[in-house]
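In the form predicted on its own, a lone chain appears below as structure tokens.
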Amino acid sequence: MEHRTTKYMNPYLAGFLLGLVLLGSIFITGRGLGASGAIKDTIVSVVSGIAPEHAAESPYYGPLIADQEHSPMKSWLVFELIGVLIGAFVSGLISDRLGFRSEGGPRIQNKTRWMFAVMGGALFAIGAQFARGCTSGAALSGMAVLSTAGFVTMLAIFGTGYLVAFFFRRLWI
């Protein structure tokens, strides 16, 4: 059996570098990091392109597309997310980890693993919209400026993760 070693960055160094990127973002743009806003902007643009009348009359989409001069796709978060995807690709390329594979526990099928991954991602995206920010936007950026909401968000994310991990541990163990 071939044992393949995987190269990962030291997590402490990665956390330190993430902090520097966050501080740089706040210093240069005046805003913290975020990802869910880019997804929202993309969805607004897609809905506006497919059903412009519906988007214009919608109480949710309408205000977001009212400014005709500034397309939601010109949001800095969209460019940030594109940069994250490119960076992830380059990181995988450098560390020889490019490829498609499903990781999970030995007792779970790939189909089930993917179903739970999609459901979890959808729930997290919906929660990010209710909270007006995701892990990076509400929690990391909020904590970086010592916002109480940032600390509460981070505690809620990890606290909920620990609480529900017992029920979903078979997906990984």
Second form
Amino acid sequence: MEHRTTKYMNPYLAGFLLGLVLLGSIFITGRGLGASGAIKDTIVSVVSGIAPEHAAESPYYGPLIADQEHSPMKSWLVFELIGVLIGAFVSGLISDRLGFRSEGGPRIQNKTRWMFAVMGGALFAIGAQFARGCTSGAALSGMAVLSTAGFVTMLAIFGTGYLVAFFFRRLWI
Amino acid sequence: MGPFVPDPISFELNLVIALLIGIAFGFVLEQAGFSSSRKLAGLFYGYDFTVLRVFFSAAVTAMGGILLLGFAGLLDTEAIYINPLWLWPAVVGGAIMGVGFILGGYCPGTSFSAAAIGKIDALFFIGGLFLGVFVFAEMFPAWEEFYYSSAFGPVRVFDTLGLSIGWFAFLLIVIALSAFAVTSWIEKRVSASAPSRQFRLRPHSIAAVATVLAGVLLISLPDRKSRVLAMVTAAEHLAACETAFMTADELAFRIIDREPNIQIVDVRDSAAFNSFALPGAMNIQVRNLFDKEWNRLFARRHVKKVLVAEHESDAIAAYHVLDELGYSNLAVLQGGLPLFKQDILSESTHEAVPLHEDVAEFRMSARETINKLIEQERQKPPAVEKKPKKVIGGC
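Given the form predicted on its own, state the structure of the form predicted in complex with its partner chain.
Zooming out: every chain and molecule, the one shown earlier first.
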């Protein structure tokens, strides 16, 4: 649990810039940012590659495959997420934050942290399917275009976060 | 006018744009500190509210930008993707994500920006993401019914709350700024190393005042469509701007002549249009003249666009909308459709002043030809209603 002191950007400035990126995306392409959709597209193409019959028959994968004019991997969000990896790496390089390490609360072992990370990721992905998007796609982009879905999802995510935070405080403080 | 997808940006070019937008997205996420799970989790324990600051600033910036671009007529706000609402799935899904956030310390986008700089816990989180989608998809039949329940479509939050868009935008700005102030106060009490301790008050308060002023501005901005529609029906505007007219006889002559460089645009409602329409006329109501899909049609300068309506004044309004949108070579059918019907299409022509022989002869032959053309068009199956091309999106 290494503690880094590298300075981050002023959060309001970062938020303003993030807002401009989101605005640019909507202005040019008509759609906002996203992340969880790229995972879904990848899973769809992996499953339909390994077990095409199973995928075509599945009530979840089936329509997704049938709707696609192109391969699911050729999806907008997959390309965007590849961009995220590149952009974040460049940022880490510039600000000297590259390096293999894990982060967590001061009272927690790496193995426990990893176990909870897998559980958290799985829950996040399941929730994102129900809500048709995660913090980026549903909450942030949804709020920017003033969709009711965006605000409902945002309130549900952060509201529940505060409700359960107390019970998992050992993980973080 | 944006958005530029699906037209004129192609599918392949759009993927390149996706990559570039992703790079900018990832860069800002990492610079903001979203690559640190401890920083993200700080939101829920009060020691670091960076997430709230970045998230709300971004939402307010993008929202304000969309409203301003829409006002300036640079962005077609009706063509952008509005994520549809499935109420209970959104609430339950959001709640599951909330628990996932506390356990995992990341959300999907931030986990990728963290993994890019070598965070091992982020890699485990990403593994969990793939696992979660797979489990969800394999068990889909168990919750399929719930997944599609309480669908409301692409509703907007200000409509849900019964507010105007400008007032809601202003309210959101006020809420965001209050949240910034309150959370900074909490943060300083909870943590000795709170990020807000480093903020200088002056630039931050200037930014806050500017944002409130921008919010006040947003209240008073109507969108371009309502602005133009209000303007073209105002008497001063009509007095100041000239309108070009076309007489019923001239239009009849051009129809018979089958002139290719003419396009009749009928602005009546579709019920009236379906019961009677001039040959070759297109039905576009005044509200829909703004739609991007007609751009190609109206932009053809050598084609005269003849606007017809039941009342001449409606056609004049349409004329000035198109004029305002920058299109040229327009004309209004003088006297509206009733005069055309009376002069050209109907048998009984009791004129106060006897018509010139040539005119009478022309009208008689025109009556026969045009009525035949109208009859022919009626035989044709009704055109399939074209749905406007929508932008795809969502997660």
